[in-house]
Amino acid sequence: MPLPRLLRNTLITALVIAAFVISYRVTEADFPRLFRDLPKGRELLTAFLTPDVFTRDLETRTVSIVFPVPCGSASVEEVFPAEGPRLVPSVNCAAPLEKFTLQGFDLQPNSEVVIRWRLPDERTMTAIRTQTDANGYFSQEVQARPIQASVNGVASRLEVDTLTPVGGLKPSQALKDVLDNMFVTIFMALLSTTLATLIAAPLSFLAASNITRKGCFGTGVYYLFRSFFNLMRSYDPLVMATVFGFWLSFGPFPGFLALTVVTIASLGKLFSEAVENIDPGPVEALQATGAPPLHTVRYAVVPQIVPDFVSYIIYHWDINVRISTIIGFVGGGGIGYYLNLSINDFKWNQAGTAIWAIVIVVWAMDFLSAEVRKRLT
């Protein structure tokens, strides 16, 4: 191998390594932590794999004592039932801060229990959540929370709701939500690719080549819509939403908006080299003929581009959906919106459903889409 050839692949592939180094570096990775921190994605990760999909109407049953804080404030129940539902405190007051066990005896058995506080001026305030066995008990630790002390002696209280299912499953209101979401992220995607197709498609001949390029005035149109397909690609949906958001108040209707700009300048692009791509013969046949331009786009261009242009145009859809996805988490409405809030809120099982919903979606986007386009060809 020649010298120069060697030095010259040398450089290169050092060139090529160190690109690998410094973005390794910059993105900061650490794969073994992916192991490492594994048990703290562990809920994550079991709820999103559990949506919440169906449930059961809830029977509530509540048990309450006097529990004063911080101790002083108001007298306290000193001796606790025998028998029957009953909480039994390790401690009859706490100050603030202070940690006690709280126990709970022949409550529903496998129920959930919320333990909350309910405060003087009858606010309440949720401390945590646990499970009753088979037997109705329960035990946990609880941090005395500094709430406000008693008012006319009247003291902070304990309470424990048992939240027990009763009846068959049906639809949880959380498969509703993502229903009517999806609904709206597939319809956007729809009336945003059929709008952007009505202004793509002549546009695009404006920006073919072997169409519009011919003299001064052609090459000026020419470049000048190639150009502005080319603006409008570079500016993320994201972007635009968010413009649009800030414009028009954030809702479906902006989400709506960006995706059709978007939308306009990536179907104009592809439709324009779809154009470029076609037979010249019957073009040329046509224009031999005389045939006024108008003509030679109605029966030697169109029929040759309509396969392509339909299959363009379902497969954008397909994309659109997705993108629209997105677009939700900066208020673009739809499924995505849905998703941020329920991350938000720290919802998991909401968000498992919601993230599924999209899976499912986006599959038989994809199957339809490639259908038509195997129909099409």
Contents of the next structure:
Amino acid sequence: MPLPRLLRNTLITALVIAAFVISYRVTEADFPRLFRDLPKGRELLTAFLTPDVFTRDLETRTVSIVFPVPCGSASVEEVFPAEGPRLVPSVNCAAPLEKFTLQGFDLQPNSEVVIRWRLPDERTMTAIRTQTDANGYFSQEVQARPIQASVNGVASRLEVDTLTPVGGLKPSQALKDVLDNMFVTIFMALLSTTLATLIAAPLSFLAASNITRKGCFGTGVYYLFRSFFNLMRSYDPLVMATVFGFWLSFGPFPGFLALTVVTIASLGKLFSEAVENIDPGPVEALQATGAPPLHTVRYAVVPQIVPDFVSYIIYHWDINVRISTIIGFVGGGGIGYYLNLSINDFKWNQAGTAIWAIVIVVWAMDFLSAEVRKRLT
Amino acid sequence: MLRIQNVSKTYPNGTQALKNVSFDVADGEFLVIIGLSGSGKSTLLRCINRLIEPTEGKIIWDDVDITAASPAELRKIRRTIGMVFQQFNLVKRSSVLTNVLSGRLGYANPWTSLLGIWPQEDIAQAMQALERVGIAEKAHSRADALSGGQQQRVGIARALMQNPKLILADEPVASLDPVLSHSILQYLEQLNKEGITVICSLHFLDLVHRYATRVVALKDGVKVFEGSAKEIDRAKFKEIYGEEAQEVRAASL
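Please supply the corresponding structure for the form predicted in complex with the partner chain (the preceding block corresponds to the form predicted alone).
Below, the chain from earlier opens the complete complex, with every other chain and molecule after it.
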């Protein structure tokens, strides 16, 4: 029957093509945009690649001049110095919305400059930021605004701060915060893994067919625990964290609970499979000696599963550090929460610090768990 | 006295491993069970201590019906029946001493032994058992660090911890280099001479001639021979092992 087969194949091909067209549409795939929007991406990437790790103390020096807006609105009795750190505007006064050039001489070299207005009522307004060169010189266009107008013969002043880094490098606030939060994440993962192990290890024996599945009652227990683990495993940790988050308000505790529940299910399943994969010989041998059931498990099963259990526990701790980062994003506390805050505040360098910390910790834990597993046989 | 009366075993998949097998074993015998692989030797041995439940029939040991025993009674009966396995069935990651001590679990204090604490006399008995089989110096090695022959000797030491009146040995030398067969069977023979009844399944006929006081042969789950080893002539041999079988001697390997 060559015709129906050809028809069938054509139909299948058409369906497959249609499926791909639909998937392309729903994902709104626009690959050229990757290149068109490159400048935006580059900015982010640069920030991530220059994480906020170290900082230096800043020494601030301030110089100021009086600057009436508009001209003649206040008397100027100040004498402008001719040398030393000084500010020189292109005009000595300006009408509102007039632009002029402000120059600074002999200020701190290579420093960040903050130019601001001090209004007659002592409020301040940052006008613009710039940078001094190696000679302590800067030149910057400034605009006078109506708000800077004199009040009752008192003129606004132009103030310039120079911020000079002094002293050695020290850890930045971002680094300290990242380390603190990473600490929370690692230990949250440790505690949830430990608690989950304590619960999952005994239950896993009940879900192991070679231990429990004997007789009607045993088979019932086996299926009960097996489905319990499977059911709990089918919930994503993120969903679980959101549920606990609404229940207990957000913070590390609901994140920890979500992680624990998911880990119990996952470890329970892995443990019970480890128990099912033991060599049945020693169990048979101890049954033959007349040993009670619990003792048979203790002497014939437990020694066989210790390496598997330990390696699963360490592996899961490693997984949990990663998951708790994600859980942090929905308010679970720890490094994920910090990363989420940094991104929402557009503090890209700070986010970069957090991302680097996550990469390093995940790598280190992966390495560690591989080493431990290698040594266990 | 062990009486096996009309024992049959049908597995859930329908395989009939034993068909109406009956024989008696007097105290102090070294009974050898022979037969091809799959003839029901292992099933028969495991029916005696009910590691496998017989489907029909009775097994009576010193006037006690093993087949009717409750779980608690069964454990008491099993304490007096040692078992040695083809694959040794040691816990590989545990020490030799722990493996031997675990033979004592049927008698030990349930609480302390669960914690891994053993009284001095049990440890002394375990060391004595290891000395008997000549590997006392390996007591603290991991079981899987020992050679096959040494592991089987640990298996015998574990059975000795039960102070058994009967030892069931399921192909105790089949996993070993044939030249080591005698080294293991001599220990069983020694125990037999001290009054322990031994029921042992074996492959090689020359070993059967050397050790058996009596022989039972199984073929497809049916007892086809019972008598002394000397009575197994060429015709009997063909009947037990089939027309194509040829005798192999362990010593000639």
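Numbering follows the first chain given and starts at 1. For the two forms, the rigid core is made up of the largest set of C-alpha atoms that agree within 1.5 Å on superposition. Just so we're clear, the structure is a prediction, and the values are computed from it rather than from any experiment.
- With the core held fixed, the Cα of D133 is displaced between the two forms by 2 Å or more.
- Relative to the superposed rigid core, the position of the CA of M232 differs between the two forms by less than 2 Å.
- The Cα shift for F271 between the two forms, taken after rigid core superposition, is smaller than 2 angstroms.
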